[in-house]
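Read the single chain below, which is given as C-alpha cells and is the form predicted on its own.
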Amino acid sequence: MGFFQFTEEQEMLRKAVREFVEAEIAPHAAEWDEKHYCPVELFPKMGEMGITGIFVPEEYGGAGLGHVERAICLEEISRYSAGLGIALMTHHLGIAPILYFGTDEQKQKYLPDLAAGKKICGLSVTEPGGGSDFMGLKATGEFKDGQWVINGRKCFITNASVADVDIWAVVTGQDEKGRALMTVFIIDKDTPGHAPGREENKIGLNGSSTGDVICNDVVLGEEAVLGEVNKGAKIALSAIQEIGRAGMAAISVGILRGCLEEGVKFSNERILYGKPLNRLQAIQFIIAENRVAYEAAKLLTYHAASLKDAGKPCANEFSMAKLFATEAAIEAAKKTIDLMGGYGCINEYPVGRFLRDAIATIPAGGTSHIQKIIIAGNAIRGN
C-alpha cells in the first residue's frame, strides 16, 4: 500500500478546518440533530474557506485542491455534525458529475456559485424501487419536439429540500438486449414540474435533509443533457463509487474520532472508586480499539483519496473504506456508551448522536451488503 502522510498544507487545511468547526459548527450541532435542521446559512461560509469548492478548479471558482484535502474537510466537519457531512458531501456528489463530464458552458454556469456555496446540490438516483438495483430505476427522460420531458420520483435524497441544483438520472431508452439506457440531466430548482416530495424523519444525520424529489413533466433542453444520451450510468455510476462512498468513509472517520476523543474526555473526568475511570483496565480496552478503528479507517480511506487524486483506479479501494469505517463507527459508538454507563444514554452527551449518524451511514452509497459484494467480486477477478 505505501506510506502515507499528509503534507503541510495538508496540516494546515486541517487545523483551518478544525477552528472553524469548533467555533461554528460544534456549538450547535445537538441542536441541528434535535430540531432536524440542516444549516443552509453555513454554506456560503464554507464556501469562503474553499470547502464547498474544494476539488473544484481555480478557474471555475474553486479550491483546486484534491479528494484527501475533501476527506479533511469532511471529517473535520463530521467529528462534530455528521448531519452536516452529508449535507455538504451530497453538495460534492452533484458537483462531480458537472465537473468531470459537464461541457465547458455548463461549467461556466454551474461551478462558481456552487464552488462559492451560493447555491447548494444534490444528487437524485435512489428510486422507492430500491437504490441497490441501479439498473432497475423507472424515471424517464422522453424526446419530444426538440424536448426532453422527465418524469419520475426519487427518494432519500439527500438536500431534497435545499438543493438548488438537482442532477437526475433517468432512463433514456434500451439496448440491444432490452436493458436499461440511462441518460444524466441537470435541473434547477425552479423549473416547473420539479419539486420536493414528503421528507423524512431520519434515525441519524439530522444536521442534513432527506426526502423525495418529483419531476413531473420537466421540460428541459438539450443543453441540460450531462455528457451523452444514453450513457449517464457511468457517469452516476464513478458519482456514486468514487466520491459518493469516499464522502461516507470520511464521515465516518469523522465519527470515530469523536468516540475516541469524546471516551478518552469522560474517562479522565469520570472518578469511580477514588480514581479516574481511565484507570481501569476495562475501560483502556475500549479506548485501545476505537484508536485501532479510527486509525485503521483513516488510514483506508485517505490511501483511496490519494488513488483518486493520482488518477488510479480507487473504487474498490473506497467500497473497503466504506464497509470497515462505516461499521467500525457504529461498533465504537456503541462501546463509548458502554464506557460512559448511563450517562451515555443522556442526550447532553454527543455519543447516542454519535451511534444514531453511524447507523444512518451505512445505507448511503450502497448498504455494507452492496459493498461487500464488490469487494469480494473484485477479489475473484484478482483485482
The other form holds:
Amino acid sequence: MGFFQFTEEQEMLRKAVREFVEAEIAPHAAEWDEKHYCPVELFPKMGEMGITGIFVPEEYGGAGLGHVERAICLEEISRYSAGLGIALMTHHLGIAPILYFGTDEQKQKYLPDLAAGKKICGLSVTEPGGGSDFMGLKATGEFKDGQWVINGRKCFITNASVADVDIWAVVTGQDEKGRALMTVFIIDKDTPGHAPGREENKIGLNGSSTGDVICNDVVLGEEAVLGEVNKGAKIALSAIQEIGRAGMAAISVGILRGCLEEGVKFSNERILYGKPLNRLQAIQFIIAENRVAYEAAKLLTYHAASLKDAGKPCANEFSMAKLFATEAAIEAAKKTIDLMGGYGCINEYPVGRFLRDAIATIPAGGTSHIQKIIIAGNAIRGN
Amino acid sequence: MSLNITVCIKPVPDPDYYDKITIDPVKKTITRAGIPTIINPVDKNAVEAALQVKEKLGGKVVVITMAPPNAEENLRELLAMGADEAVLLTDRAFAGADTLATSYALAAGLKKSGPFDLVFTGTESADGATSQVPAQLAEWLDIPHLWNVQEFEVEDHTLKAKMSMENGYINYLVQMPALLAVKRSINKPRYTTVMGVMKAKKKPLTVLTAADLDVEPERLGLQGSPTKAGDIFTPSLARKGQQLTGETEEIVEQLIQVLRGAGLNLESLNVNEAGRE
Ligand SMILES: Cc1cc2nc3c(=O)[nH]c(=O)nc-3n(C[C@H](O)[C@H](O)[C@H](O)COP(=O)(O)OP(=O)(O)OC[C@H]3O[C@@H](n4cnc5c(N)ncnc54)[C@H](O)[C@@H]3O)c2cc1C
Ligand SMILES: Cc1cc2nc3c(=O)[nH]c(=O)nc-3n(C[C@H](O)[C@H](O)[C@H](O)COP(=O)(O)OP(=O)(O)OC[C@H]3O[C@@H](n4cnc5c(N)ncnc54)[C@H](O)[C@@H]3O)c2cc1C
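Right, the form predicted on its own is done, so what does the form predicted in complex with its partner chain look like?
Expanding to the full complex; the earlier chain stays at the top.
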C-alpha cells in the first residue's frame, strides 16, 4: 500500500473549489442551519463548477474525474456547511447507481441534468422498520400486466423534499431460503403516487432536507428498473458502501478541519492572563489532538477513495474511514467547544453547529455499530 | 473578428503572509523567499475582461508575467480560469527590476509571444503599487493606453472605453491595438471550474529567458533600473503606552480622566446608564 498523495491538479482543484465555497457557501452556512434550509439554488452553480457531476464521465456532462476529487469537494464544502455537504453527497449517492448499473438510455436520460445540477437526486433505502436491517425492507414492487407497482414508506431520506429523481430499493421476491430479493427503481418526482411525507426536524445537518418518501401504487414501466430484477441488493449496498460512507467520511473530514481551524483562530485571538489562550498547554493539547484526528481521518478517507478510483476493493476501507472520521468529528467539536469556554456555547461561533452536524453523521450511511460489525467481520476473515 | 488578447499579470505576496516578509538591510530589497504568491487581485479582473472579449468576438487570450520560476503555478491557475496560453519571462537577469526595466522586458516578451490587438493590465500591483507599468509598457509597444478603465466595448478595431476620474469619467474612442489598465469594479472574475483545472494541464505554458528576447542586456533587471532605493526600512510602530492598574472600577475612572485629559468630549457620545443594554 503506497502512501496517498494529491496530484498537482487535485491541489489546484481544491483551491478552485475553496474559492467558490468561501464566496458562495461560508457566508450563509449559519443561516441555512438556523432556518433549516437546503440551498437548492446552489445546485446549478455547483453544476457549472463541475462539482455535482464530479465523477460522471464527460460524455454525460460530468467533469469526468473520480472519487478522490469528489472527497475534496465534499471536504471543502463541509468545512463550512456539512448540511449542504450531505445534500450534495446524497445527490452523488443517487447518481452512482444510475452511472454504474444503468442502461445507456437511463444514463442519457438522467445523467446530464443531474451532473449539471439542474436536477437533484436522492436514494431511498431506509424504512421505519430499521435502517440497519437492510434485508428486512418492507416496501414492495409487484409486476402486473407488464408494469411495476411500487408501495412503501421510506424514512430519514436526505433530499426527500427537494429531489427530482429518487432511487428506490424494494422487495420484489424471495430466494429459495426465504430471503428478500430486491430490485432498484428510478422514480421521477412527479410520478403519480410518489410524494415526500413528513419532514424531520433534525439535531444537525440542517442545510439538508431529511424526511419520509411515500410510494402509493406508483406505476412504473420496465425502463425504470435499474440493473436486473431481483438483483438490486448489490446495487443499493454498493452505493451505500462506496458512495454513501465515502461521502460521510469526507464530510466529517471537513468538520474536523473546521474544528481545527476555528480552535486555532479562537485561541490566537482570545487573551487570557494577558496572553493568547494558546499559550496554555491544556489548549495546545486540544489543538494537537484535533490536528492528528483531522490528518488521520483525511488519510483514511482519501486512501479509500484512491482505491475506489483504482478499481480495487474499498468497502471495508470506507467503513473504517467513516467510523473513524465521524466519531473523531464529534470528539473534536466537543473539545473545541471546551477550548472556547463560554464562547463555545454561543451560536455566533460555528462549533456548536459542528457538534450537532457531527452527531447527525453517525447514522447516515450506517451507524458506528454497523461499521464495526463490517470491519470486525473483515478482520476475522483475514481482510 | 478574432482577437489576440494579452494580459499582463503579476504574482504578489499572499496577504496572509505579510507578517513574514522581511527587508534585506544591505540590498534594500524585499525578501520573498518562502512567501507564497497570489495573482495580483486586479489582474484577475484584467483576465476576466479578456475572456469576456474572447467569448463575444472570438480569439485567443495569452497571459504573461515577468517573475520567478514558481510563477508557473499562478499562470496555471489562469489557464484553468480560461486563458489559452501562458508565457513566463524568468531569468536571474530580470531580478531587481524597477518599473522601467520591468516594462522593457515585458514589452519584449509581448512582441516575442505573438501579435496582439488588445493588451490588458490591472491598474496597480498590491505590492509595488506604482501604477507605472501599464503606461510604460504601452510606450515601449508604441500603442495608445488608458488607465483606470471602468467599462469598454470593442467595435471593429476601435475601442469605446470609459475611464474613471476622481470626479467623474471620460469616454474615449481608441484605435487598436491598445492597452487598457482595468480597475477592480469593471467586473467580477469568474470562478475557476473543475473542468477548467483539468483542461489547464494540456494548455501551452512557454518559459522564456533573457536570451530568448530581443533585448539589450544592460537595460534589464537591477542594472537597467534607474530607480535606486535610498533607504527601505520597517517603521517602528511602537506606541507610547500607559498601564492603568487597580480594580476594574478604578481603572474605568482613570481611563475616563485620561480620555477627558486628551480632549475627548465623552458627554457628546451620549453614553449613560439607561442607554446601556
Ligand atoms: C442525517 C441522516 C440522513 C440520512 N439519509 C438517508 C438517505 O438519504 N437514504 C436512506 O436510505 N437512509 C438515510 N438515513 C438513514 C440511515 O441510513 C439510518 O438511520 C441508519 O441506517 C440506521 O437505521 P435506523 O435509524 O433505523 O436505526 P436502527 O437500525 O433502528 O438502529 C438502532 C440502534 O441499534 C443499533 N444496531 C442495529 N443493528 C445492530 C446490530 N446488528 N448490532 C449492533 N447494533 C445494532 C444501531 O447501531 C443503533 O444504535 C439517514 C439518516 C440520517 C440521520
Ligand atoms: C514596496 C515596493 C516599492 C517599489 N517602488 C518602486 C518605485 O518607486 N519605482 C519603481 O520603479 N519600482 C518600484 N518597485 C519595483 C516594482 O514593483 C517592480 O518594478 C514591479 O515589477 C512593477 O511595478 P509595480 O509592482 O509597481 O506594478 P504596477 O505598475 O503597479 O502594476 C500595474 C499592472 O502592471 C502589470 N504588471 C506589473 N508588474 C508586472 C510583471 N512583473 N509582469 C507582468 N505584468 C506586470 C499588472 O497587470 C499590474 O496590475 C517597488 C517594489 C516594491 C515591492
